[in-house]
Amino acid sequence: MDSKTSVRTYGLYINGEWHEKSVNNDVFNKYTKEVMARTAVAEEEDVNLAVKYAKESLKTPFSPYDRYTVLLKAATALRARQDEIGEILAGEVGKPLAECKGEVERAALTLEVSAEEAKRIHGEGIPVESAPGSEQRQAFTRRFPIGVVAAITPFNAPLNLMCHKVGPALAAGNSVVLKPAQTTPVSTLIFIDIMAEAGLPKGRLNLITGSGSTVGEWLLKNQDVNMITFTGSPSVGKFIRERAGLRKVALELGNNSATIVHKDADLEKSATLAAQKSFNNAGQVCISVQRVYVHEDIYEPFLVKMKEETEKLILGDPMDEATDIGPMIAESEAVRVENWVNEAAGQGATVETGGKRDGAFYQPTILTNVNDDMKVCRQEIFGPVVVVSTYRSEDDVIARVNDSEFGLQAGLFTNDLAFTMKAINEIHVGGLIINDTSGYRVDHMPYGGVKNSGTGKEGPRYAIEEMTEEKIIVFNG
C-alpha cells in the first residue's frame, strides 16, 4: 500500500507470491481521472520466471475434480464480492455500475461452467478393427493439457473475458501466464487473490503486468509457452500469429457487426434492441452493432424509433444508477471517434443524433446517408457510433454484410423462414443471431469469428478443445 495516497500498489504474481518492482504504472479511474491503483512494470526476466514456474507446476498432479473444486470456489467468491468488484470495474473501465455488476455475475458463471467442463473432458472409441489386418486391435482417444498458456486480455470486459481464458485453461489441466490490459488490470489482480484462496496450486496461475508491446513480445519469444490466447486488435493478432510459429494460437479480434432489419420485422423490438446494443459500454464491445441495414419499406419509421430510443440514453458518472453510458477508455479514443464521424460527415453522411464529444465522453451517434466504403462502415469503430442504411433485396443486403474483412457475428430480424435459411447459408460469420442483434452472447456458447475476426472459439467447452491435444492409443490384442 502506498502510505501517502492510500492507493494500493500491486506487484507481479509468480509461483504463488507477489513480487514488488521499482517501476510502476498508474491505473486511473476513467471518470474522475484519479489514480485508483498502481501496477508493477515487468521486465523480461520476470516473464521468463513466470513461464518457468508455470511449466514446473505441471509436474504436480492437479486432478479434474480438484480443478472443478477450485474453480467452483472461485465462482462462489466472485458472487459474494459482486458489489465490491462491480464498483472497481466501473472505476477502471468507465462503464455503468449495473453493467459492471452484470460482468461479475457473468465471470462467475464462466468459471462455474469451466468447473463443470473439467469433469467432462473425454475422448472416443476409434474402430481401427474395421481396417483389414487390424481385426485384433482396439483404439481410443484421450485429450491432454497443452501445457503453458499465455493469456493476453482486453480492457473492455477485463474480468469476464479473462475468465474465458483462465477458466478453461485451468479446467483443461494447463498452467497460465496472464497479461491483463494495462489500463484495466485491477479486477484481474483481485481475481488472483480469489484463486489463491480457492486453493489453486502455486505456479498454475501467474500474472505479469506492463506494456502489451513488451510483455507480449517476451511471451512470444519464450518457447516454453505452448499456446497464446489473445483478445484485441487485428494488427496485434496478426503479429502474434506470425511470431507464434507452430504453436497454437486463439485470436478474438473484433468486428464491424451488421444487423439486418427485414420488412416484416417487429419495429419496436428491432429499433429498441439496435439502440441498446450499439452503445453499451460506449460501443466498446466486439459485437456492438455498427452497421444496420433496414429494408426500404420500413426505413423511416425504424429510424424514428431508433433515434427516439437513442436520445433517451444518459451520459454521466458510471456510479450513478441513472447513467446509461460512461466515458470511453481514454480521451484519445473519443477524439479518434470524433475524427471518424467528422470525416464521414465531410463525405456526405448525415448525423441524425449525437456527434459531439466532451473529453472522453462521446454522445451516442447515428449516421445515415453513408456509403459502404466510408471508414465508419469499413473499419471497426469501437465507439458509440452506428450507421443505418437501406436495402431493397435479400441478395443485396447479404452481399453488403459479407463485404467486410471481419466476420464475428451478425443479427437478422425477420419472420420469413426462407430468408432466414438463406441468411444462415450465405452470411459468412461465426455467429448469426435471429430476431436479435449481433450483440447477443451467453458465456457457454461457442464464440469466435471468421476472416479477420480471428481463429478459434471461446466458451469453456470449446476453449478446452483449443487448449488440449488429442492422442490416440491403439492396443494390439
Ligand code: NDP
Contents of the next structure:
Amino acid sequence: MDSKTSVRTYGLYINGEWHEKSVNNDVFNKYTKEVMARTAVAEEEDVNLAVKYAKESLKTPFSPYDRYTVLLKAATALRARQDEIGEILAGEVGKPLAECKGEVERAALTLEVSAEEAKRIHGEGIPVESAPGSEQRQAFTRRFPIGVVAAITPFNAPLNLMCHKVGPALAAGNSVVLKPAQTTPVSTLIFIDIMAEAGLPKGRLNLITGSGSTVGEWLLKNQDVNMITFTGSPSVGKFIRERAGLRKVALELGNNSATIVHKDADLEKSATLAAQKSFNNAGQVCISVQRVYVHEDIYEPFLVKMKEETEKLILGDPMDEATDIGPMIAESEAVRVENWVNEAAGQGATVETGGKRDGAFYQPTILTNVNDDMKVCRQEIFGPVVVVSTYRSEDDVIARVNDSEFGLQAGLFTNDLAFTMKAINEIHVGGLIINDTSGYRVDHMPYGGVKNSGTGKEGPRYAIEEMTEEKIIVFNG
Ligand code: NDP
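Okay, that is the form predicted alone; can I get the form predicted together with the named molecule now?
Time for the whole complex; same chain goes first.
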C-alpha cells in the first residue's frame, strides 16, 4: 500500500502467496481518471511458475464437497461486500453503480450455482450389452478434471465473467491460472483474497497480470496448460485457437446482435426494452442490441417510442444514482464509435438521436436508413449505437438476421406462433429470446455462440462439461 495516496499495489498471486514485482501498471478510474490501484507486470518465468504450482496443486485431494463449501463461502463473502465491490467496479469499468452492484450479485450467484454443480458431476450408464457379442459386459462413464485451466477475461463485466470461468473450473476439480484484462483487474484481485479466506487450497487459483500480448501469449505457450477458456474479441479468440494446438478451447466472443419486432408486438414493451438493452454499459456488452428490424406496419410508432426512451437516458458520473450511461472504457473507443457513426452518416444513414462525443462519453445513438453492409451493421460496434431498419416479409428478416459472421443471441418480439416456430428453426444463433431482446441472460442458462461468436457454452453446468474429460469404464463379466 502506498501510504501517501492509499493506492494499493497488487502483486502476482502464485501458490497462495502475493509476489511483488518491480514493474507495475496503473489502473485508472474511468470517470475521474485517478489512479485507483497498481498491478504487477508479470514476466515469462512468473507465468511458468504459476502454471507449475497450478499443476502441482492437483496432486492434493480437493473433494467435491470441499469445493462446494469453498465456493459457497466465497459467494456469501461477495454478497456481504456488494456495495464496496460495486463501487470498485463502477470505478474501474465506468459502469453505473446500480449495474455494478447487480454484477456483484450475479457473480455471487454464478459461484453459488458452481458450488451446487460441484456435487452433481456425473457420467452415465452406457448399454454396451446391446451390441452383439457384448451381452456379458456393462459400462458407465465418469467425468474427470481436465487439469490446469488458463482463464483469460475481458474488461466489460470483469467480475461475473471471471466467475463464469473460475467457479466451474474449481467446481470440476481443476486448478486455474487467471489473467484479467489490464484495464479492469481490481475486482478480480479482491476476489483472490476472498477465495483464500474461503479456504481455497493453495495453488488452485493463481493470478498473473500484464498485457494480453505478453502474459496471455506466454500462458498459451506453456504446454502444461490443458485448456484455455477465453472471453473477449473475435480476433484474439481466433489467435488463441491457432495457438492452442490440440488442447481444448472455450471461446465466448462478440456479436452484432439482432432483435426483430414483428407487426403484432407490444410496442411499448419492445421499444422500451430495446432502448434499455442497446445502451447498458454504454453498449459494451456482447449481447447488446445492435440491429433492430421492425415490421414496416409499426416502424413509425416504434421509432418514436424508442427515441423517447433513449432520450431519457442520462450520461454522467457512474457513482451518481441518476446516471444511466457512464464513459466508455477509453476515449479511443469513443473516437472509434464516433468514426463508425460518421462513416455511416456519410454513406446515407440518418442520426435520429445522439451522434455526439465528449471525451470518453458517447451519446446513446439511433441510426436509421442504414444498409446492411455498413460497418455499424456488419461489425460489432461495442458501443452505445443501435441501427433500426424495416422489413416486410418473415423470410427477408430471418435472412438478414442470419447474414452475419456472428451468432451469439437474437431477440424476437411476437405472439405469432407460426413465425416463432419458423424463427426457432431458421435463425442461426446460440440463444433465441422470444418477447425480449437479444440482451437477456441469467447465469445458469447455457450461453455461447455459433459462427464467429465462439465455441463452447458457459453457465456453470455447461462450462463444467467443457472443463472435464469423460472416461468410459467397461466391465467384462
Ligand atoms: P480483448 O479480446 O481485447 O481482450 C480480452 C482478454 O484477452 C484481455 O484479458 C486481454 O488482455 C487478452 N488478450 C489480448 N490479446 C491477447 C493475446 N494475444 N493472447 C492472449 N490474450 C490476449 O477483448 P475486450 O476486453 O476488449 O472485450 C471486448 C470483447 O469481448 C467484445 O468483442 C465482446 O463482444 C467480447 N465479449 C464476449 C462475451 C461473451 O460472453 N460472448 C462477454 C463479454 C465480452 P489485455 O486487454 O489485458 O491486454
